[in-house]
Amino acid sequence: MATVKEAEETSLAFTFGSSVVSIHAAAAALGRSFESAVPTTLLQVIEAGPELWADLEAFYDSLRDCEFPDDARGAWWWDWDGVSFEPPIIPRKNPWVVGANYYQHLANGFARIPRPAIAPPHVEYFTKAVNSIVGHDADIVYDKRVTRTVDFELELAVVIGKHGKDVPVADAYDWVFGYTVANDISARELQLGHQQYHRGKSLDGFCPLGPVIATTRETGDPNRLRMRQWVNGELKQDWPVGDMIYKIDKLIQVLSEGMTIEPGEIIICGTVPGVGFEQLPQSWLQHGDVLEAEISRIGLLRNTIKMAGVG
């Protein structure tokens, strides 16, 4: 599912290959009714619970193999490039991000010091501010007075589907609504200079998400997915999702210890090898660079780096 904008109107949408279908407009045009009213945001859909999810999945299935009529193009469905993609969801809380969750990424960073890499003895969480979230095809604008060391980090993002506390590892996947693609954009000198990650990770636009949230039914086992990121067409990151030090079920169990997790919360699961910080010499993003971050069975998230004040 996605959140799209067409002619200044924002809609919840299904995506089918290169086609985008407005859920509300299509339901009205096709006479499709639901057991309960469909909210206007994906966060509200998640909060509504499994009965509505099942109803929407049935509608999705009914459209999956349809040939959409030409006379409805622009009314309740569009070509992919006929709409703009907003962030699929804006959570009520700051997104959670996991640090040092892929050993090879950790080892590459420590090799620069040089120093042996040691896997963290526990899950390392930090957050990115909600204001940093942007969508597919949004520009990521940085101010050179604030940072000159902008880096990319492709990551799988988990979207929580229900309230929970002290969730057992064995049951943790029951709390997952779906998955999306995240790029944990980082201002490295702020991250290191402040000796904590939040500010260096939370500048405006530094959390691209999308283009869609794929439900667990669509992705299957997330550990079997693969993530790839290109910068200006050059492949920089290419790694299996499942190579995490701490898997998704463990991340949920740890986060929920003594603290309630809520529908729509986001857990960004850590990056894989290939980021600019690891390189010798280090390589930072520049004005005009195009990032294409892809996770199989979810989609491709594209964003362009811009320097403030440069046309």
Given for the second form:
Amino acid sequence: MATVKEAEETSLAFTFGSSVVSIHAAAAALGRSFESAVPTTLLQVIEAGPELWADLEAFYDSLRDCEFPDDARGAWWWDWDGVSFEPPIIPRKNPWVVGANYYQHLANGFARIPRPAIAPPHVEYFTKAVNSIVGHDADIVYDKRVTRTVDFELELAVVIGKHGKDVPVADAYDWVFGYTVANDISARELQLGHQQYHRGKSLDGFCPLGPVIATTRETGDPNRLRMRQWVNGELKQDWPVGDMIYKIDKLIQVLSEGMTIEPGEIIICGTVPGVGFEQLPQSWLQHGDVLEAEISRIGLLRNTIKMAGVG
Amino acid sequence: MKLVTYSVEGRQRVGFLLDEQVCDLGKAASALGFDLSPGGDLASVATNEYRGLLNEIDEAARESMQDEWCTPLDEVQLHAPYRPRQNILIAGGNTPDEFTSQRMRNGRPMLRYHTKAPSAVADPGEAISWPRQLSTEVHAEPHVAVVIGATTSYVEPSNVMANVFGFTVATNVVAQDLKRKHGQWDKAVSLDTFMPWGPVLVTADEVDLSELSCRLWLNDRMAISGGAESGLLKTAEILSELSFGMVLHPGDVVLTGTAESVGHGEVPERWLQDRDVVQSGIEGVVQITNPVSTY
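Rather than the form predicted alone that you just supplied, could I have the structure of the form predicted in complex with the partner chain?
To see the whole picture, the full complex is given below, headed by that same chain.
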């Protein structure tokens, strides 16, 4: 599912290959009604709970094998390139991000600032500001007065489906609504200089999400997915999602200890080898760089880096 | 104006304080002929866009207070002002004794900015509560909570205070052992009930922070006390720095630091225990009291 904008109007949408279907417009055109009204944001859909999800899933299935009529193009469905993608969801608290959660990333990243390449003793959670969330195809504009060390980090983002506290690890996957792609854009000198990572991770535009949220039914076991990131067409990150030190169920369990997790809450699971910080010499993103971050069965999130005041 | 979120007869409302009365903002506004209906929560009117109007309502209400829209303060239940729409920002390590632990940039200490989840918000009187097996080293700090009133992006310190809507107090509850365990601090300060704040949100025109103390009492004994502007960076410097690269929106909340780091002024450190009572306050402006209850 996605949140798209066409002719200044925001719609909740299904995506099928290269077609995008407005849920509200398609339901109206096809005379499909729902047990309860479909809200206008994906956050509200998630908050509405599993009965609505099942109803929407049935509608999705009924459209899956349809030939969309040409005369309805632009009315209730569009080509992928004919719409712009908003962030699929704006959560009610900051997305959580897990630091150093893949062994090889640890080894690469910290070889330069001597620290043993072993698993961190506990999960490291920081957050990215809600204000920093942008969607597919958004420009990420940095200001060189603030940072000159912008880096990319492809990560799997887990979208929580229901309230929970002290969630048992054995049941933790029951709390997942779906998954999306995140690029944990980082201003390295701020991340490390402030010691707490929040500011270096939360500059405007530094949390691209999307383009879609794939429900658990669509992704299957997320640990079997593959993640890849290209910068200007060159493959920089290519790794199995499932190689996490702390797996998704553990991340949910530990996060929910003493703290209520909520529908729409996002947990971003850590990045894999290949980021600019690990290179010798270190390399940073520049004006005009195009990032393409992809996770199989979810989608490809594309963003362009811009420097303020250029072009 | 002194704004509150309160409830009478189980219904939550937005109001303002006049002497010992709480006035329903929506009803007062319409009775006095102003065009303002607080549709949602307090955050929906706590913006600089409404500040002039709010002050006019405040003045008009003072002259003609009416029973239909006022309730004696002791007959209402006060709540936290609102749940912010993203995490609360905290200027970590903004105390002189933390100076040597900070890195420097452009001649200034780089504070340890971190955040607290809005799900941690607690009402006055609500128990600060956490599982004993999760943390045994919980302490509380009094902070000035700054409520942003206007979209703030790349604003210099000399201008940034004009974008503040108002101030209140927050008790920043922190699990020190979880800070060490997780390395990054956000989870350690985000347990449910770890953010008592308010209840009174005072508009910026009524407060001069440089004159005020921010204090914490533990079981009626003063444990932490310091000037509200005695940190390494002043409020204006913190807000300006954050606004460089991180847009702040109306309703966003920034905690500007505490007078002392840990231990409630005792050596060895004194951690919160069951049946403690914690009170944070900004002298003469606002205070909030919460009991402690572990489970």
